[in-house]
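Take a look at this single chain, the form predicted on its own, given in structure tokens.
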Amino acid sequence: MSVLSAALLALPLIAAPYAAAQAVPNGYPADYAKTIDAAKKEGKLVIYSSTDQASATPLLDDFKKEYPFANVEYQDIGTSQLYSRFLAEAAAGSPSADLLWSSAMDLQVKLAADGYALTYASPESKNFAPENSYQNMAFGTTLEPAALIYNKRLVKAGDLPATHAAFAKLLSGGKLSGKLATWDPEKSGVGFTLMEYDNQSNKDFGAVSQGLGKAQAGLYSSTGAMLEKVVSGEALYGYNIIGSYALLRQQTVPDLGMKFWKDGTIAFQRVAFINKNAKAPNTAKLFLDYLLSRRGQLVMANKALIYSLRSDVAGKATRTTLTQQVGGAANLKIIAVDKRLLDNLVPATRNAFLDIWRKNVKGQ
């Protein structure tokens, strides 16, 4: 039986103890009962998050299951706008998001480290490491890499470049000239967030962006957008995309390939965070402590394909699958929940990096 059949079949087993209305999770203070009947009382709550629809309907059906009685409303937003919405509602004292969950890390750090964020002591906070969470209030919920993504048909596999300095040269080969597709850092905050952490830790960035610039790559501010370009044939390679939604198309496009770099593969942590004028505090407490929980984690991993923060959860899409498939934790370059985000916003940091991606990238 396969590891990712057994996690499956093990998916009832690990439900049934939640299987009781409303009961408090095991391992929970028993005063979370307090919790779930306050959240009870509570009206719909409100996410706005940059996770797509698609990955996000398995955990919301099953957060459904787990408390029948919550009303959610969901909202699927890029990240740049959530950000931007979520300040200018805050301003205006307008109704807004309970929870926020977005790939966009530095700029969930930042609204946290503004005091926009409860303060909150989750019971799944002894299952994960200091690095995974900033100051108790914004949440890493995922490990998500970023990925080469290929035609199948176009590329062959023997053809694939297994390093960034490769890549850099099959990008300077002069034959990819409009067959590349990748973020627009200016315009996407986690495109800003991949790319500027690429270029912190990976010597070849210099190398790939030029390349980027001379293959004249398009420039996305979705990573739906970047896939239909590489499903149609209209580009061959996306880089630096996320690995989740990709595992996800593979499911209904076996031609879409995805590689990992064996000199670094980047990951990133989908940070969440309760409004700390939330009107509905306490589903909010419930849908963060879900999303951190084991069973929480093993939708993710079997069904969403999001790829799972914990490592005591088997399946597809895990923290120990993925370490393997890009050679070992060494090359795993995790992307920390801290206070090291918030240089990427100092506007003189932020204009530096800019500065370089315009000079290589759009020759300005």
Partner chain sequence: MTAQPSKASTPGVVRPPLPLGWWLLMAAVGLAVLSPLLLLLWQSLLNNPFFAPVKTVGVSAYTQVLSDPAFWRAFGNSGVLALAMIFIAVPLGALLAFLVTKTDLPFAKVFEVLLLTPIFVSPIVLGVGFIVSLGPSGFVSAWFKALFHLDAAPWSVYTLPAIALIAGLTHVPYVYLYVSTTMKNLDASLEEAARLSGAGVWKVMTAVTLPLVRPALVYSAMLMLLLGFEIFGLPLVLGDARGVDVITTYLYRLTAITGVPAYGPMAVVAMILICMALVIVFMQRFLTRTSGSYVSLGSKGYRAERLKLGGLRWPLALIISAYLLYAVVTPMAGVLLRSLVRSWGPGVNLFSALTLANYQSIFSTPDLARSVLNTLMVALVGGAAAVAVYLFVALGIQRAPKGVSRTLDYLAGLPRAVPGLIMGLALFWLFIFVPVLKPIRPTLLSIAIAYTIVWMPYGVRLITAALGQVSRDLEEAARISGATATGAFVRATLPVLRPGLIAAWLLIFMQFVREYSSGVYLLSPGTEVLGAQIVQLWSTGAVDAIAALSSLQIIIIVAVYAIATRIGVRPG
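Form predicted on its own done; form predicted in complex with its partner chain now:
A single chain, with no partners or molecules, comes next.
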């Protein structure tokens, strides 16, 4: 990260009003002090998360500043392992996470629906839309737009497609053969969620997916692989890449371009919930509220470079900047944290989409 951007990122923190540690945050009910006091008596807060420790560190550090007594144990693991671990630990009654924070929206909502989540009326809820939480159990915390990434050395800005339809045409043109990278929804859970929602909300998905097939797009199961392909120029474009990861990589690789669609950009949310049997439920509440708070979202947007979900946050990766980039709120299509996600875990529904995918992309 350059010195300049580091200095810019530090600004909001310096400018943030000094909050006396352990005081009830502004706008919270007075009895929140009870939660804080109870948290002081708890042991360490254990978090399982699919967010890299490197990205989470600014959040954890700032959380410690707000609640210096809190002792946080942060464990980053893959989404699928996170689910498996928690489920087995809950069944065995062995120590597990107090708070789970993962990009696998469907698995998080499933755990909540299956009764593993604590019901909690967060004082931050009033700042969020109904689509951002599920029954006061599972809470959307971030905005994860799917971007078209490209290699600036090899793609001229003028050649960039403006709409999905234009992209589909470009794909079918025959010049991009083997130069595309995208998710393999048959191998990645997050990839499935994105592609399936893309199909629901984007009328040109059929044409785009057929184009991906014609261009013999490489299908990947990890963001790491796709970013690497586009950075090196092996692929010119990456389709439906998680925007926050790409934004983070842009800090060190200026050749990496990122563009959001103006005819509909899809986005998911990283979902957090508190374990119903948490050992440190009060500290977990503090952390959840912190993630949802203006202060937490400010750190996300400016230091962790994860797009903030709140619209009252200014900075680099925010809902506001994103809304501008996609050309208005109507074009930002966010996957809601709700029961519909569970349909994705029904084999028949799942296969219905995978059949379309296989037909369009693989000609099967």
